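The chain below stands alone and is given as structure tokens, in the form predicted alone.
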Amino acid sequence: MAVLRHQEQPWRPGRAQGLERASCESCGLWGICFPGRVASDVRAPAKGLGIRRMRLPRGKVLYRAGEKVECFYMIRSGCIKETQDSTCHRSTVINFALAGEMLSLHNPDDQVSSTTSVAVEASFICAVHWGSFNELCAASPGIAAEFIRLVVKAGAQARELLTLIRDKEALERIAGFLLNLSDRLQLRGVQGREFRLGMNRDDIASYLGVRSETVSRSFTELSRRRLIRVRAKRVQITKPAELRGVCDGT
């Protein structure tokens, strides 16, 4: 993780650094991006949403645990990891947010983050200020209801991943992790059978609760069985049914 120098601060809404107004209609994800759809609505109230877009270089921190977070964030491109300090004062990766997905929400009352968000690769992020969004929800209850459905869906996806990896051997966890990434990318209209794996082996190991060496050995074993093909950071799932069988322990 890159360490920010004293003069470099985590990005804040309203700062000039890397900040520009988003053009949602020109984004390839606007059809599946909740704030993008809202901002593109022809109704007058939605025009006040004020989505802002920023570029977060690889290794840079968006916000740290304990800091106030005044926006919720959607990933336009790239990948963001969310980490949480454990009881042993070590950071554990608890989530990877992909393009079209939302970073974990924080309590809008105190706006204090319990996690640290870091770009694992150069990423574009869209920010929506809670104040503007709350005003919009008050004027349009239907938008508030859709947002609640989005949060529920995100929770269901998180539980699905836990089901894939809970109480399983390392090889089964890796297989489930790759299938989960593939499924999430396909939901966003991306070719899910072949994709770039932005996160490194250490981050994957932290996320899945295994050793980094175990991640490397598991990738090698899945490649040996010709279930996946790995070239640098690109992964191709060549036999999805067989890979799912590994995940299921069959």
Second form
Protein chains: 2
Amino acid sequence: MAVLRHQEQPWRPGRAQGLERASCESCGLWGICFPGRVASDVRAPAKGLGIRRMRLPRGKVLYRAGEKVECFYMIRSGCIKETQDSTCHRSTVINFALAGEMLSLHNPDDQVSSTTSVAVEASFICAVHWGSFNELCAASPGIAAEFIRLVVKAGAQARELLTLIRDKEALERIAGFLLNLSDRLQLRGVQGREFRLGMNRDDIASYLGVRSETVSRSFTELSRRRLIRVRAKRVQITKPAELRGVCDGT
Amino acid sequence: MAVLRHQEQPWRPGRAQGLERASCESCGLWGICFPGRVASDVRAPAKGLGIRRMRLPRGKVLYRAGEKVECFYMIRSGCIKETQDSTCHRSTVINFALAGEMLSLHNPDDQVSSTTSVAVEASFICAVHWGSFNELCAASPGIAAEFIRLVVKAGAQARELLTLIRDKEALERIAGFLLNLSDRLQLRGVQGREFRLGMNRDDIASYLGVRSETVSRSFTELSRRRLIRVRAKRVQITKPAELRGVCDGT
DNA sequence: CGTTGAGTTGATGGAACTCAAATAGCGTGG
DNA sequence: CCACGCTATTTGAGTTCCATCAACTCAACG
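Mind sharing the form predicted in complex with the DNA? What's above is the form predicted alone.
So here's everything in the complex, that chain up top.
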């Protein structure tokens, strides 16, 4: 079993689809994808790592808070938002998972999820079953160590977001958000100077702890200063260095 | 090698001090302490887990950002603040580690630390060497799994803090902060209704993303409402339920 | 062409920041 | 033991930034 190229087959609901190992190597994320590398490990259980390819239409829920999630995920394309039900009947966005990034690492095997994940745009993902992954970890300490590394990195991202929104004002947050997206897209080979926002203004606002009007005004202000260009969901960063300056409050 | 009872021996700088295994069992944190349990594991390396007991005077730096940290830590008593050097030459507090809690889990073996840790009051801690711990993990998948659980939990705390400061106003943050401290102290058996703040107002302010004046005003306001009593660093929570109400914005 | 929903812009008030001054703790040494 | 000085904390007054509410634009769609 292995990762599939989503272009190659139509999606049939409820069916896990397998293909020969080769498709992982031919995947655009090959070399970046942790599950893909693990699946090709010689010690992988005979029955396979249980990687399942899925299409997630826009607005579709991947898992809900309170559910047991028996998988973790790799985003192949699209964008998934992770939300947390807040005290006052409103959910807040705590993460956007982009192509090439992993999701739900913080919901181990036998525990219920504390978050809900929803596709903000049509997405393709690969799901890895905790069960078979844990077996593999037990057999191969190196894999476990690498996995710990990933979990730690996920935690570091949370702390980065924390400092972004705790210590900065609205315009700085927006600037930092755009630069962060840009950097992450570039990591995956996508050109990060010009990209499309998968999420809407309300999601961005919730993520950054401001109102959507403030997001809008900030976009306008940054455009006025000629640091970015915005047209609906399309964003172009024209002056990255200056934008960084805004984010850093200099 | 094992955890020591800090009352029993004077501290000599730069010296790792060992005692027989029994002292872990006699430690007040026995049953709570992950390293202690691991050290008593039958598969523990013959040379021991390399647990080192340390005294950390107030204001003393445990490790700095940019250094390689070859240990992770268990706080036996006191309070350690973890700070992150911000962009504009000022450091911000991202965590307070209390007695019974672990520190530096997010700085794996061979990586440089992204944070600086300082004792905000005189503290006693136990240090676990990554090297011997990793050996043990390789030998015992159960330990590794448990450790992953701890790392995940540390990440969850970061997300909790995130929602506390992103979605709440100052008074709510202070209320949430006090309740959080209270809960954590009670977990360790300490009575959590009345306790001493190890850190000063500036640290609290930095942690919560407000000014120290705002912390002060919030304390005053909560006192005025008779939900808490404050006298310098001593805090008493007189109406926990109502304080929770303030935190939740109800 | 009217409707609908997302996004932008404008006007206003309130919460928290800033600067400044007053007060309380707290250790030190006479 | 008390006076002293230093620092931490509290309180006050004015200002800034952002949330709020409302009106408006624009594009998509039947």
